[in-house]
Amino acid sequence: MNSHCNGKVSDSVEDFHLNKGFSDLIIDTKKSAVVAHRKHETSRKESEDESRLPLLEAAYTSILRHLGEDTDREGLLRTPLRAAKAIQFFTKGYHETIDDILNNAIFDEDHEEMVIVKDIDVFSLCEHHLVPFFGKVHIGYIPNKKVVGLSKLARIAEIFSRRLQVQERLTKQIAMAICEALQPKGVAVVIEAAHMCMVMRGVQKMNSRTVTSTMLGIYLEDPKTREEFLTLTMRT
């Protein structure tokens, strides 16, 4: 069995309250086939951003209104222009590819033992709503001759989720780009998540927490491997 990451998926969704944690985490290993060469993402440039400024301003001042507020009051007068610029800092994740971070931090080193980064910081939008989703990703992968500055590993996840986003295509997205990025023989990602979608607005759960996960190579095809990550991933 070829236990490299070869484009094989699992993923598992799972809304669970804040005092569980992973111990309910079910690994579904249904494995899916996904695209094995990522395409080329185009980058959304910092000067396409400047420009566009006025429209999103226009925007905002159009929906400020169409809710009953008085623009021209004192606390309003630069919010439209605030706004455009915080959603263009929130979406900033379309600056940046993954060639453009990666490059010259992949390195040969003859490690062959499992590499976790944890407790990744992240925050994102929820493309139905335009509302925060905001937690912790876990990272581990098993190289396969070359290894990646480790900062990078957190990096790829703030491209991804400074995006619109569903949390179940982030997690997916991450593990891909560190698996077409490095080959190697296994990558895990685990996202736990609050949604304010959920909080908010809608059924109002306040400590509700969704929690996916993705799969690839070794960590798919050996419970083991797959266990002694999320072993370590809880760990506090």
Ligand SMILES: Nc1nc2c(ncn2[C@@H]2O[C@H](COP(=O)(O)OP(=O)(O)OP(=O)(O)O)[C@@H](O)[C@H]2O)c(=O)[nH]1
Second form
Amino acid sequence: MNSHCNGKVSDSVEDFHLNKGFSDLIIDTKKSAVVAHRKHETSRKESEDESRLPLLEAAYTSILRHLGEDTDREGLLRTPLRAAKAIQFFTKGYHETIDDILNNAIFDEDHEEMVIVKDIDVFSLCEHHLVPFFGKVHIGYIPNKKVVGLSKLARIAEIFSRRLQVQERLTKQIAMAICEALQPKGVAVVIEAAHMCMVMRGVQKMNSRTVTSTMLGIYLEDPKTREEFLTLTMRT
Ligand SMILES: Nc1nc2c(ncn2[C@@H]2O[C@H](COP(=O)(O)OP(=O)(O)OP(=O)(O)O)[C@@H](O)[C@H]2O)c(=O)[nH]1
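Take the protein just shown as the form predicted on its own and give its structure as the form predicted in complex with this ligand.
Now the complete complex, all chains and molecules, led by this one.
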């Protein structure tokens, strides 16, 4: 099979049930859909964060007052500033691009076997409610003469997760970034996450998990390769 990443994407999204596989919810989309996502992406210069703090702080003071709090009470005196710094940290992924971190970390290597980095912890913010979702990312790729420093896979996950997200887009962005940087034979990304908007509020389902996957190249075309990845990553 002469597969490589060609922008054809397969995603599966499902609530996590032990007896269900990934295969029954596969949707094909075009790379153009992924590129279209990017047009709406924003960025933020790290150097500007400090000058943005006073307005963010004032906004949090306002939120607290509208919650009926006395913002002059001792425990809350520095809360607006702390909260402003915290939200900047939670969204620090806007500071960096993939190029910033991949600089010099792609090597020529005569290796064409699967590489997997699994159980990468990620924390993100759901863009619908601004509450956390968090879980684990599993990344696999099959090199095409080029490999990347292993830590960079986790850094890519970090860049995209520290933004306002939906899990499907996060999954796809990680996969597409690796695909574009390495032109490998295939990329597979699976994320298992718990969404606090479904746990602490709303439907309040404590134990629900959401699993999303993006399969590119040989992972999309060859069921055995996909299965090998899923077997190696989903083992408890
Ligand atoms: N597909 C997807 N949905 C998400 C994600 N994070 C949050 N959501 C959903 O976004 C939806 C927003 O639905 P709305 O009906 O507009 O908002 P809501 O009234 O707060 O919805 P409930 O959570 O059902 O109370 C909810 O169904 C959330 O579960 C995500 O990463 N992916």
